[in-house]
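The data below hold one chain only, encoded as structure tokens and taken in the form predicted on its own.
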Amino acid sequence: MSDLTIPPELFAPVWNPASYKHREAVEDIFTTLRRDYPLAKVEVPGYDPHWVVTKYKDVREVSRLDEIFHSGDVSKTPVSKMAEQMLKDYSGGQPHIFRTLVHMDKPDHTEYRNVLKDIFMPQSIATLESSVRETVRGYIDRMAQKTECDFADEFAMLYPLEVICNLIGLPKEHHAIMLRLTQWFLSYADPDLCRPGSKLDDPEHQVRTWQIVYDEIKAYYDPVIADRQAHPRQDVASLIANGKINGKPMDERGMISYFVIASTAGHDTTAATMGNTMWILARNPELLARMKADPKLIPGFVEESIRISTPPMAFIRSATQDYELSGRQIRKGDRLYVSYLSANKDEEVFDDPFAFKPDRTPNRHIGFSYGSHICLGQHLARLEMRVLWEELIPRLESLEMAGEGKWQESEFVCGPKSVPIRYTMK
């Protein structure tokens, strides 16, 4: 394998928000890496130095190995040195403002994930499927009274956020709140998504952003958590705020950045994957006759969108020893972005990977990322598509997009903000 270090100039959009608003651009980066880099570092100027790995198999050997690549030791996304130091200097010297799931290493991990286990296992997960349907029907049926809306922005972003805030218990008018949050959150850096007043080119400022945006969220859950702990009830909000970790209760820092990961990847992701796949099917009439000819390729048809649209696109992991990697020195403290988007699209494991096939068979994708670390609400979020597909296919009798689709700037979770859709229905 070549020794060479990956040009700079050709990675640096890699970790620029605003690239991602030309998804094929970033895209057309990695096939490039895993063709002539797939395994090499990098050193964009400001950054530390970071192995980029861009393969399926090294992703999945990575991402199994927690011991020996962590996940809480630097930040999950790319930061400059500058930013990672007020990061800590916010933290109190950890390298996260959050302190979530995916911040995590073991023990801590496997204590704080068992928490809300159980209620997201399969068998549990199978208890929601008349109450998510029920839902679901009622965003078909505001649909149906129109024939042009934006997918994303009117259903996509807001069918997953009630499930789950309905799971979490919070009230229906206080969703906005969460969306908006997650937005924050999530999708700092888009100048349409962001939260309002930021500086999207002064990194201090956007540090800043992320303590805001956990004091605003901290101040919604403090008066949940204490209703939570004096009355609970048969909700997530319970489940978190009386959590043992270690016998004890959580630190307040665990149990609020707990409420941030259920409250928005719980349904963030899921949105992302929603609205991507909705913009594949209103480019391609031939997908949608071919689904609703055959609604047995459901199941398959949604795991080839979470495939395709990978929305937690990376995440960074640190080495605690020295390892080789597919022929690589790997050293004890390196850091190496992990590229699941990459890594779904390796045309070693998937035929003609972008392309969109609903029979893909197999499809051992790793949108839910793989290890221990996999996402916690995984089959929730298979159940919220399966239902959702099931019950609008069906009744779709035309779909074509009605203007230009926009991406989320985004470098970490990434969607379409936008998905403006012409259709009738039934």
Contents of the next structure:
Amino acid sequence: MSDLTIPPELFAPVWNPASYKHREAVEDIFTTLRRDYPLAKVEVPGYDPHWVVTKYKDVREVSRLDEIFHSGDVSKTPVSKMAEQMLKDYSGGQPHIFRTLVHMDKPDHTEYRNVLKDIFMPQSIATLESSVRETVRGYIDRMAQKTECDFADEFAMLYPLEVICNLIGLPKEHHAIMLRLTQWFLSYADPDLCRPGSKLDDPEHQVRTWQIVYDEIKAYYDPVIADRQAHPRQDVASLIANGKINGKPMDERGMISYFVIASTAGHDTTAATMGNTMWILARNPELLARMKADPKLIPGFVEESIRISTPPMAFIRSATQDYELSGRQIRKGDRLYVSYLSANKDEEVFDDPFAFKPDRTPNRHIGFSYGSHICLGQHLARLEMRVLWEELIPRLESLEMAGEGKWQESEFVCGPKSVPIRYTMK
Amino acid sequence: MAKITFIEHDGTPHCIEVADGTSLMQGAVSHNVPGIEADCGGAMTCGTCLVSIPPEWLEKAGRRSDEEAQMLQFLGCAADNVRLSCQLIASPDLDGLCVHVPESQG
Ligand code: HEM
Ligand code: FES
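Structure of the form predicted in complex with the partner chain, given the form predicted on its own:
After this comes the whole thing, all chains and molecules, with the earlier chain placed first.
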């Protein structure tokens, strides 16, 4: 019989960014939770109580029922009660500094999503294939001039950044600024990646840092917005800058946040998946040999890499009404920590869940989430990763780790920050 | 209310009632019909809610929008009788309809 409350000391590391230096240890916690507390509540001191949703089936159900389980009413990531109050003070009443698609519910969510819907449809993403392929070839050619590199830092962080910045319409010389702002926003808790001057042990300071980063991002985008409003072009920046919500222009926070989600969600996640996948390849010569022998496995390899990596690991939702989920009574107002990381390793759905199997069928992972918030960029992310491996794998003659890899310290979007490799290439 | 039967590619039938004004996809997902994955929840971006419908029902099911047609073309489902079930809205007209779930979604 499974229990209704999770001992806080079992769960607490999940919300501590530093734990993710050893992500396997966090994965172990979820394995225990799926077995002993598949759907139970936790009360971590200083935080509101949360249901922890660990099973694939429940994660899908909660994600699908977007009018019962709202995205926008409480903070999307675990923050202490005190920090949430500060977020409200800064943003004028909302539990988050940025108000992006992931923080919205119907009907606003649909209106905002429609602004970029068409350009991210699979049929329009398919038209980008040759230019994305050209971009990745540039990175691969540079990689081939050396015999060692840090794949996370020198390749995985930069290539998807270039693709998304091109799509948004930002000039090459600004890509580095975007990388920095993204890391300050998403990796605020990692000592190597956070904004200089951040105090990692002080959650209130973090909230202030988010507001500073918001202002910096706004300062960067204000002239871009003015330019695209005056002279619209064929790019995502023009679509956002001129986007209409219920027939009216977007408000400031909505527009800045839209740029933030387009630029941040568009590269950190993909970078994390590519970095982690290279790390796996470099430790598995048989996998590399198999992929070289059978390139038809690449699309399955990409899906499996997303399942295994699950870069955005969880989001919080809150109940707008009472609801019975897997025999548990969820009450109106309850918070749910919905773990994609756990769902993607659910042994009831994925046989031998920690094994990397490029031929896993079916592979209905939930790495892109599910339902109306499903990743807007999923088709772009798949394209970027497919062409990367199609171009790189045939050229790799040997591959091994050249040192220890390192995970980012982040409890939200997590991937490796360093993957040193040694290789020979054609 | 429309009674709709979904037939899995292995032949297993699932007969469900779908409330008027809601999509066949919503009905299928809330009754856990296997094969209707509907990843995007009806936003018409995923193409994982495909069904094929008998030709004699095509007219009652209504025309495909341009967007739906584009999506289906992209998925390589040019045949007239293939539809995204998130775009099929239940009404008394569709009562008794029987749709097939393609093998690709098995
Ligand atoms: C491997 C790469 C990626 C992964 C694993 C991933 C994962 C996710 C997940 C889990 C969500 C769900 C948020 C929620 O449920 O609230 C999401 C949303 C989103 N993603 Fe991605 N993503 C990836 C790449 C991209 C790319 C390349 C873009 C391009 C712009 C992108 C843009 C977005 C946007 C705009 C949303 C918000 C959608 C909404 O809430 O309606 N993502 N992504
Ligand atoms: S549910 Fe995604 S296209 Fe129909």
